[in-house]
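Starting off, we have a lone chain in the form predicted on its own, written out as structure tokens.
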Amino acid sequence: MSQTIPLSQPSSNPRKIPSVVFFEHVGELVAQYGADPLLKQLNELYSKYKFMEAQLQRSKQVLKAKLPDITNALEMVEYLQSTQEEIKVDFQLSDCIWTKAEIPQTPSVALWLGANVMLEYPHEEAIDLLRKNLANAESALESTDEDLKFLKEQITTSEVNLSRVYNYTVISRQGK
């Protein structure tokens, strides 16, 4: 049965990502827990942090892709609300086929919410919803950036701990 080594501690991070404990006295830890179990658990913790970092990077990319879409939709709804006449547009039917259309002034607009869901909203409600979605996306992006910065610090500390333990074991084996 392997012994759990206290490698991390609770942190004040909003997502409750644990912070890595920096090893001050590597020799004492190696003597107490053994080099191989210590290295194994350190590698495990390092892998977890790298996995979290990859997940947050993907999340950040998705959020960055959503921001321009939400902003464009918001601008278009605001334009439709301010216009009192028909709008003449050219739009693309397929790769090489374009057509002309006239969009009549309407009191509502249909918003694509995703997952094959489209709902019709009055202009004011659509603008409110899009502004709320834009604020949420910007807030989530900010939070994700903070978490990535925190994770980078934890990954660096994990790497330092790993190398210190490894170097200690190499030096102690050479001394024998």
Partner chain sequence: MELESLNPQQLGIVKEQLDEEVEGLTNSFANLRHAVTKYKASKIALENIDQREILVPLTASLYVPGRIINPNQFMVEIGTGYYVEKTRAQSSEFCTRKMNMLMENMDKISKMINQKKRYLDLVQEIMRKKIQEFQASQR
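Note that the rigid core is defined as the largest set of C-alphas that superpose within 1.5 Å between two forms. Bear in mind that the values here come from a model prediction, so they are computed numbers and not experimental data. Positions refer to the first chain, counted from 1. Compared with the form predicted together with its partner chain:
Once both forms are fitted on their core, the CA shift for Tyr79 between these two forms remains under 2 Å. When the rigid core is held fixed, the Cα atom of Glu102 travels less than 2 angstroms between these two forms.
Pass me the form predicted together with its partner chain as well; I've looked at the form predicted on its own already.
One chain, no partners, no other molecules: that is all that follows.
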């Protein structure tokens, strides 16, 4: 049975992503665990980081798309709250059809919360909710960016580890 080689360690990352251990002496590591299990586990760790990176990239795209929508909705509700008369709008009926509608003064608006749920809120509450959503989305985007930067470092260190071990095995084989 192969033993688990300590290739990663807990890090200071707020999302608890482990960081890669950088080995000073590759030779000792190869001698202790054997080149093949070492390379295999290094590769596994590397793929895990890559996979996580792809995941975070995807969620970053989603967040980036949501942000302008929340900002627009917030502005609209604030405008609706401030205006005293009914307003006329052009809205999208379907992909290529738009039509005019008039919106009378209402005390409340309806927000689509997702998953077939829509709730009606008075202006104040809607503004609060949208502000909170906006803040959450912005901080989620920030932490995703932070994680991506951290992951990039770990991926580079993993690649360095992999090539050092590989080169060491090649050299030691040539030496024999």
